[in-house]
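Only one chain comes next, encoded as structure tokens, the form predicted alone.
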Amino acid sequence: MTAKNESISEWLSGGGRAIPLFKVFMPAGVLDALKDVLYSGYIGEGPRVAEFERRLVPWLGTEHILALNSGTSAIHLALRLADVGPGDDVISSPMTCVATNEPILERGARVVWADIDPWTGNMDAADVARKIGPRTKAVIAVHWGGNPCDLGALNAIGREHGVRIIEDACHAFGARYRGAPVGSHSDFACFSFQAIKEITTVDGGALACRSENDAERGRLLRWYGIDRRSKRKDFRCEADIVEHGYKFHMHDVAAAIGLEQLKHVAGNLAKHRAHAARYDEAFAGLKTVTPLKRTDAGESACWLYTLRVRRRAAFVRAMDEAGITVSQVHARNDKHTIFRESARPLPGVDAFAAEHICIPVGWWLTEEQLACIIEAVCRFDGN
């Protein structure tokens, strides 16, 4: 390794001078798995793929998975299979990645935003219930942080109106409602395998679905429409197509990299929420700086640790002063112009998006760089 990439990677890693909001997490045993696969004569998707699906159903609740190649990815094949298209509404939240709403778009439907609740980050279900209309195809909630949503009212409001519900999961691997998984609850839930994220495939993404027929739809869908199970004459022809796709599959390469991430996400999950929980007891009662609140009914993946902060600049100013990389991570999508059409008032994430910030909280933290946080907050705090 070059000079230039050992600085790299000690930054990366926390021994720069930065303590680091992200950091890619990648098991050393991954390297004898990408060698079995890339020389296997195999690489696109195969058989890791289907093993990757099939590891993924304790994870997320159910036997309908589609590993694909992105987060994204998901969104789109969740709207395109809820049948979203030109002269449709969906519901959905401002305060994520622009990842979550632009696929609206390029479906021809209209954005209809939802306010949150300021002290969450998350889909305000009363104001989606308010927001139905006759045009309404679906709802897409946002998980915050990887704290789930209130999914119990979204179904409802779901069901009552004949409304599909598609969960952004994309923070929230490994997080659960009412004790059962996140995935396992509405129509679609999207996660992302992104390169920071709780596992990464380096990029590459899943969706879970509820009904079976949907995710069979969706296995068709994702590779051009082509019945890749059919038998065929001419094994490099394919049989009829009767809807067009996309080219949305994973491959074997990133799946094995999955596979090895599975091994280890439980730790590194449990580290996350350990160090929430520490947080959650140095900050409380603070007079400028205050968490969010998690759902009664959840378990949150604890991917963000969010503060609301008076004196957001000053902050901002305070932590990089201390050597602690800090972001709003997501900018309220409603001001892109690409949106304008869709702008409303919503004030809980005016509330939100004034004061947001967020801290590492991640599975990469030492005893010593978790003190320093706390006390560099506390500080601040207290001038």
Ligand SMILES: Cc1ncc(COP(=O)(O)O)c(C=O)c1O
The other form holds:
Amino acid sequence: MTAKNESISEWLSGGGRAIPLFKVFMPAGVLDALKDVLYSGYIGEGPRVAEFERRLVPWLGTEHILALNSGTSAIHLALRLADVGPGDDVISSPMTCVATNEPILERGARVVWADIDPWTGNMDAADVARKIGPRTKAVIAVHWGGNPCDLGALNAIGREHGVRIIEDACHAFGARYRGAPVGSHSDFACFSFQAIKEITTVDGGALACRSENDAERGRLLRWYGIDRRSKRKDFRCEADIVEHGYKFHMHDVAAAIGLEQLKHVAGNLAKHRAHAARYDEAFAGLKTVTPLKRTDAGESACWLYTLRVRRRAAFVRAMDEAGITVSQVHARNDKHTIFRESARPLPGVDAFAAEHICIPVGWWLTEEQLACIIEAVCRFDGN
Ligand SMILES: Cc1ncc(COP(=O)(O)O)c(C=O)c1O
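What would the structure be for the form predicted together with the ligand, given that what you showed me was the form predicted alone?
Below is the entire complex, every chain and molecule, led by the chain shown above.
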């Protein structure tokens, strides 16, 4: 799909075209913040990480937050804290980044696919209930495009069966469900601050925990099993490690960028949502192009705006000719060789994956670009 001599990253960010699908947001204040931290004499995990975690509290709706080096690390850590291991099953969605599901294999557990609602891209809670078995240890629910899953139903299933609920909220920073931030509803919620997310720390992530006990254990496991807050001077050498951990912590350079980003995120989210509302209105009467539905029980972060289009290849060509970058963003995971043992019929995923396509919706779009996208999509539908 990429033009000749164009890298994937150039293509996704628009390359030479007028309208990119994603754009990195980097406020000018980052430069001063970086200068301060880079020459402070301390760039590891320190006071800026602690402050970043405090500033995330109102956004994630819990005080038990661990800043990490990626969203993928957050998923690894959540599975570990849920004590997922060999012999366990984890119910998950294939309609996501492989970062959601590869950590399940890394724990030595088996992936059990649940089907999705083909009109939201989110996990079907009724199918999760059907697939719970004696080996089920956890469920991972992905909020496609930032639109919250049915967290009420999923958490009720978790409580009934003693299964931990992990949200992959990597698309959903700033989303809300039943009046409270995504991050406050389940045992764990995993966020990504990778380059093109609602906020970026270049690479980074966070794990929001419901319980202080999980957060305490996670705080040790994110750095080799050693308590970095220990008052002892030479804690690296003196600490006794009772449980082995990882090197998943965030450092102060990333946190300094994150702190600057947080000053702007409300404004950017408002733009994503306003653009999505414009598209909803403009595309309401179309015949062959249909937007996904968003939940009434909350508010999407609108990180993606996804359409279902029957003639997808022709749509992609038409958008390309109009200078608009579009993409499926994620391919279904269940077709990969690494997941072959989990294969099963998934009619909702089949319907979604055959037709889904994302159009630009982000904070960077100008009025002219919005009008151009609306015009191009409506023109395609009319042909
Ligand atoms: C749904 C989903 N889960 C997990 C991840 C992994 O996040 P990170 O790139 O921060 O490791 C991503 C990243 O794009 C994602 O989109």
